[in-house]
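As structure tokens, one chain now follows by itself in the form predicted alone.
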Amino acid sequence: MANLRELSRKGELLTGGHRACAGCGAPVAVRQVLKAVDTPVVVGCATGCLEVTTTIYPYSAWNVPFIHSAFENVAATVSGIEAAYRSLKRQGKIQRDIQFVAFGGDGGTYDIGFQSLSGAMERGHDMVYICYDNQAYMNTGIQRSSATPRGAATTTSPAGRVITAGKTQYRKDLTAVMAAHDIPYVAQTTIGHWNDLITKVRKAFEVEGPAFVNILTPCRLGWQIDPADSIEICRKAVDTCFWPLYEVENGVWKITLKPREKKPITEWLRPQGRFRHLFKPGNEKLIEEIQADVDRRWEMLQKRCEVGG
């Protein structure tokens, strides 16, 4: 378990003064991730909100070596760095231990960066990939991605007269997809559960080989929430089982936090403006279908954890 007192004494590897929106989940996720690593770390970052807001030339908010990759290839970039490091270490040109971490949003991870990510994981590079999942292409105009939940209104899946539901498809379960790669460690967490997040990221850095951590990180603009509610909305995602907290360690599935009382999905949907249209008369069946899908996935996850995968 993470010790809050000890963490508070560690220096910040992502400084204040960056240009992320108030309430943005991405820098919160990064600060927590970097608190979890004790050895020197090299960061790769895909194009996206995180990169744009923290590295506006000629400034940088990063107090670690930082490499900006294209939208689709941060996993390939970091895997190349890790391979070069291993070569230099074999030659005796580097003695110290260094960790490698890649950050990408859901657009650069679930979608256009998936091939790069899958390849890096399959090849077995000793690196951690962090997806800061804000559930749309927020940096380029709030377009839907395969991480966008069913029913969410985005600029490319607007809720209107023709399609009243917003996005008509369910989101991709990328955490389960990564577990299918049979890598040493896969986990799902949120910025609203700092202890769970840091404990999992520490495990990810400690394993030999590739690790993947999917972090729910609200975008207050795209989700249409008050900036002060970013942490609470993550907790609602867990309490409703929309975003369960679990890990897959060497093929063994384990739920790391079970809600004391499973809340209805409406408690997560209602505070978000992107789901406002779902509560108009006539859309009751759609909410029922979303609830049924959440229930189905939660039951499936529990069964997987009971038998260890």
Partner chain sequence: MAGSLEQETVKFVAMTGNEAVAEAMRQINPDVVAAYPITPQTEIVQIFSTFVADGLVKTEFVTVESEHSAMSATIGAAAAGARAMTATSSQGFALMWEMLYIAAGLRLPIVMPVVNRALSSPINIHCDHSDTMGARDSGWIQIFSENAQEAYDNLIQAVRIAESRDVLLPAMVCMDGFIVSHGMESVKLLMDEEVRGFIGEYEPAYSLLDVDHPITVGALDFADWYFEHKRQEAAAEAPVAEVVLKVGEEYGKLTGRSYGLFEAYRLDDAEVAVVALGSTAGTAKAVVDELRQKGVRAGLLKIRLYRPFPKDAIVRALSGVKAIAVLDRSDTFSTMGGPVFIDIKASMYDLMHGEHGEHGEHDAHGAQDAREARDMQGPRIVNYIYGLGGRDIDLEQIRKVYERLQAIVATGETGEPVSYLGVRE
Contents of the next structure:
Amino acid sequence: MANLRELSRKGELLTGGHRACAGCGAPVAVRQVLKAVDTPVVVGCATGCLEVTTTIYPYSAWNVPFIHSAFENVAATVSGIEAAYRSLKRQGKIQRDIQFVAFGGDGGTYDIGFQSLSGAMERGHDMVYICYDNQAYMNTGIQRSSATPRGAATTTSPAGRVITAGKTQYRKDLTAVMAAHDIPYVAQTTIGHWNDLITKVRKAFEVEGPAFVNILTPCRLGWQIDPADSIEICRKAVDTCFWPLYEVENGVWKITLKPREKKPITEWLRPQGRFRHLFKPGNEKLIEEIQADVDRRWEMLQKRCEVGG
Amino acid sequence: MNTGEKDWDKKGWKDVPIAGLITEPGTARRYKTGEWRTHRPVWDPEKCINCLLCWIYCPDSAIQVKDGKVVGIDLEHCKGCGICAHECPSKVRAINMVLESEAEAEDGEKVKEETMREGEEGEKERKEERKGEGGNEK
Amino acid sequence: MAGSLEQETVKFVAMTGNEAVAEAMRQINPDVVAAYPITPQTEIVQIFSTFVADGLVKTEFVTVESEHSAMSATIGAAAAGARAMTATSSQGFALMWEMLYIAAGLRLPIVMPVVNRALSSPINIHCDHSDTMGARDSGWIQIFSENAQEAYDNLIQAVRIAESRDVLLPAMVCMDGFIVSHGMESVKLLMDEEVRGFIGEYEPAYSLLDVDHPITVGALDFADWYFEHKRQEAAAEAPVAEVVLKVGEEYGKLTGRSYGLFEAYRLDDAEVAVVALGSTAGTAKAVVDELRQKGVRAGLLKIRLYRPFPKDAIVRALSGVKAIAVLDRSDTFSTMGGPVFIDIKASMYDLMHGEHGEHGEHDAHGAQDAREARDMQGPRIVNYIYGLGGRDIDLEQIRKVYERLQAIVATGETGEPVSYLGVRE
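Starting from the form predicted alone above, please write out the structure of the form predicted in complex with the partner chain.
Every component of the complex follows; first up is the chain already shown.
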């Protein structure tokens, strides 16, 4: 269990003065992730909001070595850094212990960077991959990704007169896909559950070999919420079982926080402007379907946890 | 730009580091995003229980903490998102959001100076701690 | 002296271009290699894998899942202070495209053998230069090799060139797919310690692993900085030719095989000349010898350093020639001919207008040259696009090229500027 007072004694590895929107979840994710590691860390970042807002030349918000090279390749880039580290350490040219972390948004992770992520995990590089999942291409102005949930309106899946649903497809369950890579550690958390997040990221850094942590990270612009609600909305995602908190450690599935009472999905949907159209007359069935999908996935997860744990 | 740096002050291509590198860490501190703010968090040290939830959830590293206690808010970088006020436990409410224009008009330079001073020096005398450990999740 | 040195240290081995390149990589012994197999480069990856498996190199070998990741991992490794290499061909090279520009922009001295192969569509595994020619503006140094010996020698020299503090740019060493990569030749190898001594210990210009001095690599530039950074990158190209010459001369002292920016073959008094790169130059040399025996003043200019383009030296070497045929093993599909043709023509503009000289300087003598150059209107230049997708080019075809050049000199009529050589009409 992490302790905030202890954590606060560590220096800030991400400074203020970055250009993320007020209330953006991404820097919150980064701050919490970097609080979880005590050894020096090298950061790689995919193209996206986080990279763009934190490294506007000549202003870098990073107090750690940082590299960005392209959108789809942060896992490959960091695997090269980690390979260099192993090589130079073996040759005695480096003595320090160093950890490696890659940050990518959902676009850079679920979609365009998926191949490079899968490859890096399969090769077994000792690195932590963090997906800050805000459920759409926010940097280019809110376009749908394979992480966008069914029913969300984005600029490329708008709620129209004929297609009234917004995005018609369900989201890809990337955390489960990464678990299928059979790597030492996979977990899912949110920035609104700092203790859960830091505990998981610590484990991710501690294991030898690759680890993947999928962090639900609100985008107040794309989700159309009040910036002050960016943390609150995460709790709704977990309480409705839309985004269960769980981990897969050496193949053992475990729910890390079970809501005392499973709330109806509307509690997650209603506060977000991107789901506003779902509450118009005629879309009742859509909400029922979304609820049924959440229920089905939650049941499946619980079964996996029973079997695994 | 609000950094006082003008195009004609900037270095030419012969004088910048190679490869577009930023060779100094954390230079973003020099960029003052506090100007974006429409609402200002006003922190009440009398009410604060130092649970540090505001600190861990701040996107802009703007909650200033010293020796495990909140000592102020970095208004040079705080964008006024209101997460700190929202996440402050409902029974505590040590941070309130006020309109930036009103805060400036009412308190003038006083508020700004005080908050800045507290941010730099840390609080001196505080009432007894109400809670020992760091914050817990809601 | 050189003879006895050779006997002591130099090995003669029958090997293919791929084997020679893999052997050079073993001797370079990079910290990291990240590579993906593709015909006709595959052997390099396979052979290097056996070096890794047998513990013959200190290299961390990253068996990436694509060429895009190969270049990305190589960039990551190089930015972490490692001497890093990869190798590719054709479609794999095309998949790296995005990252090529980034490697150059980040000033990472990555060295990459490229086994030249045609680009799809239609898919074709055989040689032409369309893969690397397409990346001629990526900021990479491009060195072309005529045979396996040159591929071996060029790869070792490329490490020194790329890593030179005056340069710090990535370099690709090109050799013709199958023709060189799979053709068996007698290759003179250096001893391991000679290679190690020649390339020296790598001292990176910056490293992400220097955790006590954190740097930000790959920051976002707006319009207020991008231009300065790209201007600086352009300036890094300027000293390359000089470094190539210096390294080539030093390599000559070590091996007896000196290298320049290009090879001028019987060009001094030539009236007609062919410009070519890669293995075709070998074929053209045979034709030049034939013609010389018949009293024809024929010559050849084989480009070695193609990027950055050593314009001034090439113009000087070709200034006395009356008719030139540029052989291009790729097309630009611009109706303007092949890429080398376009470069040579652009360079010759300076000759016509008196702007060529040691460093493009103007002086009284230069002005005099310019007037003379204008009077003679410079050489006539024609282009042949040939050998696409591995189509053979033979002696007879090159003879015809020289015949045409002689006709141009005799009649003053240039005719069609761009022709396709060896294609069925």
